[in-house]
Amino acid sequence: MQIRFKDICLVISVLFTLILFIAISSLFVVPKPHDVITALTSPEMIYSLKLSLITAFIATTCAMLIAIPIGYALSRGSFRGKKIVKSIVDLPMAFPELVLGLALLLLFGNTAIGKIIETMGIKVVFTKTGIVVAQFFTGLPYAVRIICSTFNSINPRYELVSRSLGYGEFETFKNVTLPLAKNGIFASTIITFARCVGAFGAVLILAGGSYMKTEILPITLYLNISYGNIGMAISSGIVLILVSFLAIAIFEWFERDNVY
């Protein structure tokens, strides 16, 4: 009997999501219910969501309102040097959160900008400041892809008609391409406060991990690991799966109007 390759790939793929959902489930089945209770109530725990919620709001927030002129730039416009600047906001994708860390320590650090920034009055480095910049870097560049992607699945006509009316360039885009997009943007959204949520290299790098200052969720279960305390370290992670699962449930459920 012959072997399709369909079924070959068909095969691969429920194994390789049978060895993630066992690796997942182990989270929830290992630990002691009691013991999870206990952790998720403590005040390192209310802590760091509280701030992880916070920081990743606030990071959300300014992405989205630099991601949509850049995407929107990288979709409709045509300029010099359009294909460097889609590759350098997509480069904190590329290398490892650590290094993306590193270079916001040395841009934020002892430097002309960092020292600027400092005189007015705003400190960055190892500060809840430096969480929201963390953040910031990391989830923009997936806002921007998205967002990019979103414009582009939009057909120019629409704005063109709107410019033929006689109105101008920007309200077109409010008017026209905004509410068309409205959907994508808000995918958007969830994946970038998602990826903000979940940061963690570059949090450790540029705010530091100190306990109960600029302890985030995976700060927490980083530190929780090194104590040796894995039922709080098992905590923090249930959280970080709760918030992924839900944002790829959003995500995906508007993916299924074809919107990006």
Given for the second form:
Amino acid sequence: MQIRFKDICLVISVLFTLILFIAISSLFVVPKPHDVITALTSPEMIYSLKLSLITAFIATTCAMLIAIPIGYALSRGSFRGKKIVKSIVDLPMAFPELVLGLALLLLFGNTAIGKIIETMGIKVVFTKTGIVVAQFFTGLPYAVRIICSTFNSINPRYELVSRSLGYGEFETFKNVTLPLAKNGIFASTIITFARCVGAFGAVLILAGGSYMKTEILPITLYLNISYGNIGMAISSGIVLILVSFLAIAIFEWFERDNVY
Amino acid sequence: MFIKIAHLSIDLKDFQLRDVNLDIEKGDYVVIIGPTGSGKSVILETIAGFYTPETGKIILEGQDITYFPPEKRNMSIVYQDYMLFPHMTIYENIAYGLKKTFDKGCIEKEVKHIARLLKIEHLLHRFPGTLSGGEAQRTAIARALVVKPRLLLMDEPFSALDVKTKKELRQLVKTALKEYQTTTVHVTHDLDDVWHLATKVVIMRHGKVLQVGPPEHIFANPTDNFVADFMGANTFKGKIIGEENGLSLLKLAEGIKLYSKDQGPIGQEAIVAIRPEHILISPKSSFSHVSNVFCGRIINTKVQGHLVWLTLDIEGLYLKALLTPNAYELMGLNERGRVFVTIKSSHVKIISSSRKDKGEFFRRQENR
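Following the display of the form predicted alone, present the structure of the form predicted together with the partner chain.
Now the complete complex, all chains and molecules, led by this one.
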């Protein structure tokens, strides 16, 4: 019998999915339900979940506000150095989060910019603000990517028609481009939020992982693993997984009919 | 001069314009025709202000608008793929340009009026996604016309439509433009648009304007080989003298009678165009059931590349026809030989049935 290349690919993908599935489900199967419930209702977990949601919400909002203009510029603009801007914005996606955290730590701790921000009364290093900043920089490239491709998928002639009918650039953006990009922007918000909630390395370095102070869900997982408190660790893992599943589900839902 | 385009050049890598000069009179219907990639769309979008030319000027009614943003030019644009805003209803699409300046009551009146004119009244509450091609294009034209633009720009507006819809829409556009008295620039690669709509034709290739003039003039006097190949047609003066079985009967100045599928008012003078490749030649009369069959004589043959150009004499009417050398050989044709000439009524095009306008146009051309 001839083994076709297609079949080999299929077997590999099924095997991999299976392993991933077992790994994820072991999160739900290994611990005792009682332990999970106790862990979920512990003050540490509630604190961590709350802080995670609040910081990720703020970081996502900021990221979206910045990503929309950046995405639009990258999609529509033809300026010198566009490629460089694109690669720098995308960079955090490729390089280790820990290094991103380190870079941010140096920026806010050791440079003039950091000093200026500190004199304005904003302390970033080892604070909750630091969590937001780290999440923001982790999530931004994803936001920009999706928004840019959303704008790319909108025919610029819609904008030209609106302009020719008497509307200026910003009015056209508001009346035509933004409504057409609605689903893409929503999808990008969801993915960015998921990315912010899951941000770990950069948060650990910039905000420090202090118990019940700058403790977000990934930090809870990390701290409890190091104490040997497996129940707590697994519970925060479960919450994190649920958040990503929800995000992916909503993302798929909105991607489905995002084509005009 | 209504619009003067002088020495316009732009380089967009894929498309270019090179030293384009064009004068447009108020009320003109200018059709820009040329093969794909000839820079036709670029010239429209440059006139609309979406591209800034590298050199040259666009003067609209004496005002230099070369560097005006699109929203300050009061020109509307209609695209082949409609570009209706998918998140707005048909009503909102048409009303979009009016919202900028008019109040609600006035908008409703204007929208209803143009919707009636273009026969899309019953669609006003629907969304663009549910329309047919013809309906969508009528909406796009309504949206463009309702703001009473100084210049209407149309980029291949009928190219995506089927033949029947195209025909209907051309008629509707003609009616609507007449009412709104809009000067129009229309880009196409479809000669039928020229036959039916143009008062002035611009032929473009590789970003350059090759020839400008009234259609019958260009068909009869192509200035270079490309234009001749692309546009060259036999043109004759004549008169519509009757109607039979849905065909117009024409009498040409040379005395010959021809049937045409194109319609026109009886008694009106007309210019008739027949493309050389649409003239069927045979040594024997075998198409007796077809409307236009004549007996004639070959008075000249000229081999040009892969084609043979024949000049035929049909009772004093000189006609250019085109054959492949193979067909010429096979039929055993020779110069001075007698042949039968068949022309389908659908290939006899009435390109102008308004004598007065053309007369004025010719005089203007001559004055220059």
